[in-house]
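As a starting point, one isolated chain is supplied in structure tokens, in the form predicted on its own.
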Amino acid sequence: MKATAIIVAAGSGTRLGFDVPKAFVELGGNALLWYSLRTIGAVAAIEEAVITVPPAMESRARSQVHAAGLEIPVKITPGGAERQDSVRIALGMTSVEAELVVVHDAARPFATPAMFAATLAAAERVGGAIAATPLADTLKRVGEVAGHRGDKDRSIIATVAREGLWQAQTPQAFRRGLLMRAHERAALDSTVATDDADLVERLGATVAVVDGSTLNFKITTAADLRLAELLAANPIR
């Protein structure tokens, strides 16, 4: 099946403390966006890409496309106010010939071609699929309680069983028509979700889970970027 990749690269990245948008922060001498572009170029099923970027960053994104040696058609557009808006905008620009769409955050530079291929294959079978990892840490539900002096302290309310809980990542792949219906319904219902799988689930559709990796983490803070720098300099084979 023909697939289009949507690369979400419109975030500001203010928590990283840089004066450039997150996707254009350098990691190992390359912009974060470059890593995702290089990866999708190695996935045979992906025949087109749509990249969402902050306003006025289109030419800079185009330079990353060239630097990554991406040879498929690429469309670049300003993103929306929120991630969900950016995906909806990009989805409207995908080719009608694309049967599958795979969505990936540029802030996850260590996703592999195998992850993209696995989510696309599963989406072809059942309609949708995400990369994810099983939770390893003990989860605590926390709330505020009044202290002896009237101040507020955080306190454990309950321990949440982690069995069956997975941490969602990107890439996330879906049949194009299904994802479009999910976003159309979300717009009509004013539904806000943090990932596309949530919107598809609300339609009652099946979303499979394929193996992600703890290395496929999202760069959000300066500490995340430092860890990514160490990994980029010393890749795990």
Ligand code: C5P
Contents of the next structure:
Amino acid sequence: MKATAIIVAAGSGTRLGFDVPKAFVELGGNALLWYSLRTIGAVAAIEEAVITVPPAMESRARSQVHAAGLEIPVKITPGGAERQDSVRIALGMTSVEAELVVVHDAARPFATPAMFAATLAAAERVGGAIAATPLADTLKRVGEVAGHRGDKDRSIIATVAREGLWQAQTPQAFRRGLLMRAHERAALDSTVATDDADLVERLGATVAVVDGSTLNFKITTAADLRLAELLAANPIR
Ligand code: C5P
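Follow the form predicted on its own with the form predicted in complex with ligand C5P, if you could.
Below is the whole assembly, all chains and molecules, this chain first.
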């Protein structure tokens, strides 16, 4: 099994409130991006990587590749306007020799080599696989209703049955040809999705689900980053 990893790191991270793009924010003395690079370096099947970065961040990304001790060939490219555009650009740069492609958000520093290996193994069997976790909380559909004084109150419209609902994470692995077809179709249909599995599902292909982890959360807010700092200092194994 030959696999290429795509690490998407081209987001601006405006919700974090830093002036540096999110993947380059420091976490425990390293850039956020470094964590994903170090992790893929421990996955034997991954023989190449493509990283998408914000404009003019290529050399800083290259420094992170060195700092992570990544010894496989690594291509670095500016990303696109949306995450999906970034993946499409990176996909176009993957080696034709790669049977599988595994896509991962640099904003998830605590994915493990085992998650990469499990998604790749399942993708080899069925075509695609993602890491995910079952929902733990009760789900409410919430809307705004007019309050007594004409102001808007937030309230529950309905409780959504939680059974069978999972939260999608990355890594997400696919046979390369399948993911390429999914992105080509999305471009033709102007489909915009928030993850790659969605585009593959639209082709009617099977996407397996392997165990992610609540520790594999995506850093979005300043509170997420604070939590990540605590975890980086005290890893939970
Ligand atoms: O913005 P969000 O955190 O949901 O983005 C998920 C991942 O996609 C991040 O790692 C981010 O760097 C990446 N991304 C990208 N290109 C974009 C937008 C986001 O590579 N245009």
